[in-house]
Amino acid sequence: MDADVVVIGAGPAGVPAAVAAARAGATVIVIDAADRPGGQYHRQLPHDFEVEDAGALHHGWRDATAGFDELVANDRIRHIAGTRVWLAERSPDRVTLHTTGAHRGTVRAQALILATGAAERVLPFPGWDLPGVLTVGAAQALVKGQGVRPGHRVVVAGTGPLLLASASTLVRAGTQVLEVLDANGPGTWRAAGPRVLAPGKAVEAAGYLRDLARSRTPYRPAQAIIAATGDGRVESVTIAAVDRDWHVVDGTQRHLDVDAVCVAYGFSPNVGIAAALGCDLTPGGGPAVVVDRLQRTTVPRVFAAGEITGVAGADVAALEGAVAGAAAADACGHDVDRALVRRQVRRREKAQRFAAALQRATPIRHGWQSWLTDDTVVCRCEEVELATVRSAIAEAGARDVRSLKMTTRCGMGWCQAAICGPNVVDLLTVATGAIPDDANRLAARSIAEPVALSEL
């Protein structure tokens, strides 16, 4: 199967990328793991579900559905749903993708656009592996993708832009959200500067806060869930006030009965395929793909757009996707509207200033490590506990990601370090006093997805 441009991902960046490339005259193949376009942000209900207002729980639904419609109507675009890329290979004149799922085979193209999004970052705490503890994205997926509430008495906790949005979604779906806890305090928002109060985003945030006020759900800054307990599933959480560095303030611990906990601490870009192709990544263990103003990576004819280049929200992702699509079509020899691209680049750069301010307002502090006990699971896939990690560092002399992985098996499981990777890097950084030189090593792997031996 061949095309001028292939796009991996049909979310807020991937759909605009495909549309922009097709409008410039390129033939486009879009590969997406979900059955319907939209990504995690605009996750749709299954085809056989019927609801009165499909966009009731979505922000920016009208623009999104316009892109979905063109994805179907444009005869230059072929959308391959329910399919994952497990291996990407590059030659001087084309990229070859090996796929599994609904379409098993190969896809070849002159240019590749990576719009693989990001995974939520979750910090471990005692009891985080109990059933009923899930990410806020998973909770939104249940509500938006299946019409199912995650629980009856729910606490939303963490930091980052998803907290208010997800709590609002849960409230509008009829869930009793007991509290929303943000580990960062008001001081970090003030320090982020005035750009974090961009007018459009301020209105959006006000809408979320209005939903919480109507449901009488308190928003509590500088507080965090530091433990969860239960017999077979989560039944109670321990909440505490935390200082600027997220260390627990003594004497502030309290308990709350729950049947579900939704947590998120920002995002980690899904850079596996980009790393395997040799694209440069930003340093520091929470890597993003390095791109220029036209979304070009450091590998020829490989472009990246959306959260994979750094978390900036759906609006920025859409602009990046449109720029990447036009640039990819241009690389394939098609004529593009350069004036339009320049306008989109300017709009994107303006929007990215807000995103940078938001990142400054929602940092992850190293004090979260003080919440842990020796038997807290750090790597859930391989069931590696904190004591094992600390022993490998202190006694076995592990000073980099590779040696820690080989000593403890952290990152060797099903998720291939998607969950534990950033946390392992943080543990190493605090223990050794420096970010390990191979902080991005866990992101680089040739096999991007689990695949049956029969498909090799």
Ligand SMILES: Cc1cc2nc3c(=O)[nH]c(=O)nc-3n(C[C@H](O)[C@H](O)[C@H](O)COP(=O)(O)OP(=O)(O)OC[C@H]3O[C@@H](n4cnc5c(N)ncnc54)[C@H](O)[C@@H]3O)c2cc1C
Contents of the next structure:
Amino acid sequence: MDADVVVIGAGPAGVPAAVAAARAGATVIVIDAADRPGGQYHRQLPHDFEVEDAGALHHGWRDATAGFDELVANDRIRHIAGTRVWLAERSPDRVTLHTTGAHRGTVRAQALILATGAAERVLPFPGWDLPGVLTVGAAQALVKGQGVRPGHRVVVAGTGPLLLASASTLVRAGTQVLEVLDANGPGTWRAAGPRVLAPGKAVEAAGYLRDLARSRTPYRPAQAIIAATGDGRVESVTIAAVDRDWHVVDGTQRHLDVDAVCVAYGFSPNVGIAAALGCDLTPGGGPAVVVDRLQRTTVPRVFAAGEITGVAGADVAALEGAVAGAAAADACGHDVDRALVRRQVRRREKAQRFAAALQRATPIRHGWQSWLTDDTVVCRCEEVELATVRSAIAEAGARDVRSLKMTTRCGMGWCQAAICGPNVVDLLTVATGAIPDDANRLAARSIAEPVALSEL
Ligand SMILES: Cc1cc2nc3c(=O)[nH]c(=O)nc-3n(C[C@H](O)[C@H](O)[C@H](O)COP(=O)(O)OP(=O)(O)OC[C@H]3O[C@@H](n4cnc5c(N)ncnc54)[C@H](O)[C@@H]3O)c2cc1C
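Coords for the form predicted together with the named molecule, given the form predicted on its own:
Whole complex next, starting from this chain.
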């Protein structure tokens, strides 16, 4: 299967990218793991679910559905759903993608747009591996993608804008959210500066807070879940006040009975395919793909848009997608509306200032490591406990990610470090006093998705 441009991801960035490239005259293939377009933010219910108002739990639904309609109506676009890209290869004049799922085979194109999004970052704590502890994204996926509530008595905890957004979704879906806990305190938000109150975003946040107020759900800054317990599944959480560095304030521990816990500590961009293609990543172990003003990566004819380039929200993802789509079509020799692209670039740059302020308001502090006990699992796939990681650093002398991986098996399992990677880098950084030189090593995966041996 061939096209001028191939887009991986049909979320808020990927759909506008495909539409912009096709409007400029390019033939486009969009590949997405999900059965319906929308990505994480506009995740849709399965086709055979009947609902009165499919947009009830969504923001920006009208614009999103206009994009979905154009995927179908524009005969230059082909949307391949339910299909995962597991390997990307590049030659000087084309990119070849190997896919599995509904479409097993290869897709070739002159230009590639990576719009693979991000996954929430989760920090370990004692009991985080109990059934009933899930990410806020998983909770959103259950509610928006299946119409199922994750529990009846739920605590939402972590840091970042997702907390409010997902707590509001849960409340609107009829879940009792007992508390929302943000490990960062109000001082961090104040220090982030006025841009964090960008007009559109302030209105969005006010809407979420209104939902919480209506359901009498308290929002508690500078507090965190430091442990979860239960017999076979989560039944109770220990909550504590934390200081600016997230160390527990003595004497503040309390317990709450729950049947589900939703956690998220910001995002980790899904950079596996980009890293395997050789695209430069930002330094530091929680990496994003480096792009220029036209969303070009450091690899010729490979573009990136949306959360994979840094976390900035769905509106910025859509702008970046439109710019990337036009730039990719341009690279394939099609005519693009340059004045429109310049306007989109300017709007994106303005919106990025809000994103940068948001990043400053929601840092991850190293004090989370003091919540852990020796037997806390750090790498869930390979069941590696904290004591093993610490002894590899202190006794076996592991000073970089590679040697830590070799001595402990952290990051060698099913998720290939998507979950434990940034936490392992943080543990090494605190123990050795420096960010390891190979901090981004865990992000690069030649085989991006699990695939059957028969398909290799
Ligand atoms: C729980 C949650 C709540 C959020 N709430 C808000 C909010 O209230 N306001 C806001 O502005 N933003 C919110 N966001 C962020 C918002 O979801 C993102 O800004 C937006 O979805 C980013 O769009 P994207 O296209 O970059 O990535 P995504 O929406 O993540 O889309 C990426 C797509 O790529 C596909 N994909 C990835 N890898 C592959 C592969 N190898 N093969 C095939 N397909 C692949 C995925 O299936 C997915 O559909 C939220 C995010 C989460 C997780």
